[in-house]
Amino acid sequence: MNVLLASSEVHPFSKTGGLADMVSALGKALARAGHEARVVTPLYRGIRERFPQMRRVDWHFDLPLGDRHVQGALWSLEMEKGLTVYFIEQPGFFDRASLYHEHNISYADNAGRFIFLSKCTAHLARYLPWRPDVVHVHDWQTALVPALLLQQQRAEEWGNPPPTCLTIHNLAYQGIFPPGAFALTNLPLEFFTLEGAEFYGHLNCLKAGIEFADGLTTVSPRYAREITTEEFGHGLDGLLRRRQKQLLGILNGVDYDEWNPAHDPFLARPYSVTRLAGKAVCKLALQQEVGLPEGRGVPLFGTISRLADQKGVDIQLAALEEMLNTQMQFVLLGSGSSAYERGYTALARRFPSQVAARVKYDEGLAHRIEAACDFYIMPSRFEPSGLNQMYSLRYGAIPIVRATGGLDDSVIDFTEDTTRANGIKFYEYSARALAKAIRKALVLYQQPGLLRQFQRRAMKTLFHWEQTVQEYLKAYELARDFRTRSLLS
């Protein structure tokens, strides 16, 4: 099968979350399982001093984007057999300090930006002598695709056009964007309509996407449904019901080339379930990195996170104010909300000894913290999949979660099955309730027997790709025939 991915954010060349790995592991696997991927991805500042290895195609994008027209050339990268990135070259669009925004305000041109990726997606779609069966877009940067490629079959009388598969990595994004940015589509406007992509008035990229994809599919069972009901559908989840029967969860894979703490490069030691000695080197180095007193005997917690009320980080904040009278060291990796990127640092001056709080994005040191730490802790308000808690299950740190989307499919508690407890889970979103898991934690750590099965358990839960990509596999599959009853009526 031949698959056309697109997305804003493709891990090794950009990233700010999840949605960048899971790309970049779903083409490895698609790639690696016999079929051919090719991806298409913005070509940011700093992609081709990155990666000279990539070449110019001769290929050239003149397309409209509302009266002007934009634009682009076209660069590649193959990155193993069966697998290709494209890069959109548009300089005036991608070549940027950031992807999105800038001192956390977002890009004014935004809608414009993504609209061009979206309509160089359709046209590559179109016109590409290698024709995909399915083209897989994943959030709302990419989600006006099945919208373009509908409209092109309706006008241009392209007589069969692939099937679309839209993945949504997060519900709470949704491209919203003022009326006037719908011209920008060309679309006509029997598209912007309460069925199409008008959502009260204005234009909502990833609703269009829910209207007009053949398949949907997001990154957890657990979110699937949650994504259904009032409480976590964002305004969505009539539309999200009435298109319930084309809706999969599918788990995220981890891709385990770039998660082993037995291979990891960025690791002072390496080790594994067999021989978990260097987790305790990996310890002793990062409370020297991160300027906390070297020694084994001190639980260490971690986060990497991005700063957002999403991520549960008000209620860390306040568990941490009460914890931290107890023995116990905290280090954090991450930005985002500026209140709460102080929040971190007053903390970590107010308990020198106990706090390590470094505010910026560094994959070495995400990596390393994964490695170092005890416990990792993720209080998600939700989570539609989350990985972090799937990387710091493979290193050895026992996750401890709040019981929501991804966290709740991924992390057994030991009150669920005591011969599978991999993790320590808890329930109400607050303060309180993370206290009380960390309070766990720490019983846990006082018992090296059993923190020891734990840890073992944990590095053995493993979401192997090679599982996931059958789900998409069949996803794909779903998508087509959607598209031939479609046709057909």
Ligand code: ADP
The other form holds:
Amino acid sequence: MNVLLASSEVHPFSKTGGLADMVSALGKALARAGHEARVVTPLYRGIRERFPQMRRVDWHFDLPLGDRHVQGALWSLEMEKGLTVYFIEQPGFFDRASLYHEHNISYADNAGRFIFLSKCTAHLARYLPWRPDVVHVHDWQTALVPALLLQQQRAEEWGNPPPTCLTIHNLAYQGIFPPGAFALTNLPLEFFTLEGAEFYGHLNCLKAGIEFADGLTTVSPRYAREITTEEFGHGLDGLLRRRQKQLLGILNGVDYDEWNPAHDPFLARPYSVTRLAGKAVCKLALQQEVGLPEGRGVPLFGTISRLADQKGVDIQLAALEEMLNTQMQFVLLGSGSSAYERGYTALARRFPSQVAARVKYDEGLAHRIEAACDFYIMPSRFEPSGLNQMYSLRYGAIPIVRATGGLDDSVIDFTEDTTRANGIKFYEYSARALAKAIRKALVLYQQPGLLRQFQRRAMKTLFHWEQTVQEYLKAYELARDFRTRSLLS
Ligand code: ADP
Ligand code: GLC
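Rather than the form predicted on its own that you just supplied, could I have the structure of the form predicted together with the named molecule?
Let us now look at the entire complex, which starts with that chain.
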């Protein structure tokens, strides 16, 4: 099967969160299952220098964007057999210091930037000599592609465009812009209605995707159920209920080429479930790296996160405040909202021998924290899938998670199954409930035999993409069936 993927970020080229990891792993998994995947993504600043082997494709975009035309060039890089990445070069839009914002302020022309990316994707879907069997787009940045393809079919007499599939990685980000931004799509006004891209008078890119994609998926079964409720629906639950038959929840897999403590170039010492000694070395090395007192006996907790409301930062700060009177250490790596950044740095200043906060983005440090920690805290308010808890399982850092979305689907608590327990869950969204879960972790830490059992089970909990990719292939079939039925009706 030929699959054209589109995403605003793809690891290892660009990344702000799990979206980049997921799209890159999905592309790889499709290729390794014998399919051909091609991924469309922007050529952001610095990518060409880091990947000099990429090649310029003889292709030129000259696409309408409202009342002007925007030009672009195309680069490509074959990652492995069956997986090619296409980069859209448009320096005015993508040669910038950051992907979406600077100093917490979104770029003013984000609508134009990602409508352009969507148009390039639709253009490639139609004109590449390589014909995709399905076009699979991700999140709001490329969610207008299904509408653009539909318009090409209707008005420009493109007989039979491929079916489309939209994956919602996070319903909290919808790409909502003032109504004037709709003109940039050059779509007829009939797309800007209640049953289309319009949302309380504004352009809503994700909503357009949910309306017009043939197939819909999100990144865990529980989140697929949650987003059809008012509590988690961010205003789109009614629409999602209407399209529930086309909506599948597919839990993300993990790219174990990247996340495996036995072969991780970022670690001081490799280790595995049968040879755990290296984990203690990694712990001492991290304590030294972040300036915490070195000691094997003190329980070390960690978090790596975008510092956004979604991630439960408020209850985490309050719970830590309460728990730091016990013997424990905590290390944070993250960036985002400046109030949250300040919250952690203040905590680190007040408890210098117990808390280290690194406010930055640092891939290597993320790996070293997973490897060093005894426990990994992820108290999200909501979490579509979450990848860090899966990485922490693999690295034997027992996850402490709130039972929501993909966290609930990937971690097993002692109270759910004593023989398979690999982590600690709490339910209520409160500092008190999180503090109680941390207390449970401290009790577990005092029982080395039991702790080791948890750790072993955690490290053996695997989320292989080989299985996940089969579910995506089913989603593509479902999208194709839906398309055929709607053409016939
Ligand atoms: P989300 O996509 O909502 O941010 P996920 O758990 O799915 O959450 O994925 C987050 C990804 O981003 C992980 O690969 C994580 O290691 C990485 N990450 C988040 N913050 C940082 C950071 N400050 N430095 C390095 N990696 C980070
Ligand atoms: C989003 C979600 C996260 C998920 C990731 C990849 O950023 O917040 O839960 O793991 O996408 O699907």
